[in-house]
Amino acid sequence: MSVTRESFGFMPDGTEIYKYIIENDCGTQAHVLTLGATLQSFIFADKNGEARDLLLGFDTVEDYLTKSNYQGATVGPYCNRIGGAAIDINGKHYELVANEKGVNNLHSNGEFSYRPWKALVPDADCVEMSYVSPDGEGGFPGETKVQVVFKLSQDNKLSIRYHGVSDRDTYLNFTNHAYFNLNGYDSGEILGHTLRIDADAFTPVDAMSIPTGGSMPVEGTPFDFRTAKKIGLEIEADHEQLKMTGGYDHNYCLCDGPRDLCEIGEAMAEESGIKMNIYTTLPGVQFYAGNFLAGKTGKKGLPMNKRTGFCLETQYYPDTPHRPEFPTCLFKAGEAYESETVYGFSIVSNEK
């Protein structure tokens, strides 16, 4: 195992951004940037032994700042959406940045995702990123200190562990927004990937992608991925929820609250033979099929077109501040937020 560092470029104010490369003895690599604690590349050998980069992303700091749809970024202090861009805590009202259509708050206006983080290398298999979110940033109360540890194992599991503590009561909901393509970022659509999600229900949304309340059973709907099926099989089905969001972009209900790390699904690409198993301690996962990728140029100047990457963003449910029936992510002052998500990679042909 080894961790190496190289310069990735500079922020407009002159701050240097670094890329840390974690590599195991198999040659698998995870590339992490200090800009946004971003997972920039994941290099893994396919069934023929050829290395493929499984993540959509960019080659320069400028592109991450001007073109990114959160590719690989750490998101917080509250990932996903908050309806009306406002929250109430202990009887006090807080206005947030209405950065989505001038109405809702999405991904905390990118605070975690577009700022420089500090990096430490505590061991030869991991990198720790840290950031301090100032009190009142984006409207959220509390100074919040955050650490995200990216760790790569010898058996090709990438663990992302999150820790955060605020000095005021506040909502905390962190995720990583990696866009995966298990055939490689340059291989086209992901509709032929097979996907399994171990969830009996999802949270339906309105036309602004804000949860309407409660959950909807997946049984008998295109949202049923309890048995693995191709992402593209029913993505164009005549279902109101798919029509409103242009395809899959919904939170799946995994459990009623935080729990021990357990497997919640898997994805597989037949061409490469690469399989990815997903594990998390969190109660929800947002499955997004890249419906609004619009051809912005990414790595090597190649376009990231519609549905050329998919996201499985582990999380608390969206809009929890307005939905008391959802698992809460309101943390008291001094109370630690802790979570872990693991993506495990293997070759299907080697498992037979």
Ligand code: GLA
Second form
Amino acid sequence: MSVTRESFGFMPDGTEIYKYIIENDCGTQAHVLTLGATLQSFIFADKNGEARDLLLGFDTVEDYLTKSNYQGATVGPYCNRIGGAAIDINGKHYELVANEKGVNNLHSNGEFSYRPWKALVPDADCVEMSYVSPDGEGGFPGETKVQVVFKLSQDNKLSIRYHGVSDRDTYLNFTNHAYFNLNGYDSGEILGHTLRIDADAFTPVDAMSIPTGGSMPVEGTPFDFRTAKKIGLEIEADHEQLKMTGGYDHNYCLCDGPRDLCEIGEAMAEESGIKMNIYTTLPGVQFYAGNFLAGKTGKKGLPMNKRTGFCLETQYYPDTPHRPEFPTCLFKAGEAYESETVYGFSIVSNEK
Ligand code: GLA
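Next up, the form predicted together with ligand GLA. The previous block was the form predicted on its own.
Okay, now the whole complex, with that chain kicking things off.
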């Protein structure tokens, strides 16, 4: 195992951004940037032993700052959406940035995602990124200190562990926004990937992607991924919820609250033979099929088109501050937020 570091460029204010490469003895690599604690590349050998990069992303700091839809970024203090861009805590009202359609808050206006983080290398298999979110930043109360540890194992599991503490009562909801393509970022649509998500229900949304309340069973709907099926099989089905969001872009309900690390699904691409198993301690996962990707270029200047990557953003449910029926993610001052998500990679065996 080894961790190496190289320069990735500079922020407009001159801060240097580094890329850390964690490599195991099989040659698998995870590339993590200090910009937004971003997972930039994941290099893994396909069924023929050819290395592929399984993550959509960019080659320069400038592209991450100007073109990114959070590709690979750490998101917080509150990922996903908060309706009306405002929260109330202990009887106090906090206005957030209405960065989506001028009405809602999305991904805390990128607060964690586009800032330089500090990096530490505690061991030869991991990198720890840290960030301090000042009190009142983006409207959120409290100074929040966050550490994210990216760790690669010899058996090709990438673990992302989050730890956060605020000095005020506040909502905390962190995720990583990796867009995966298990045939490689440059290989086209992900509609032929098979996907399994171990969830009986999802949270339905309105036309602005804000949960309407409660959950909807997946049974008998195109949202049912309890048995693996191709992402593209029913993505164009005539279902109100799919029409609303232009394809899958929904939070799946995994459980009622944080729990021990648990497998929650699996994705697979036949052409490369690459399989990814997903594990998390969190109660929700946003499955986003990359419906709004288009009009931008990514790595090597190649177009990043609609549905060429998919996201499984593990999280508490969206808009939890306004939904008492959802698992809460209100943390007391000094109380630690902890979570872990693991993406495990392997080659599908041809044996039946
Ligand atoms: C964010 C969300 C995704 C999706 C896109 C739409 O990135 O995390 O789930 O809704 O916005 O652009």
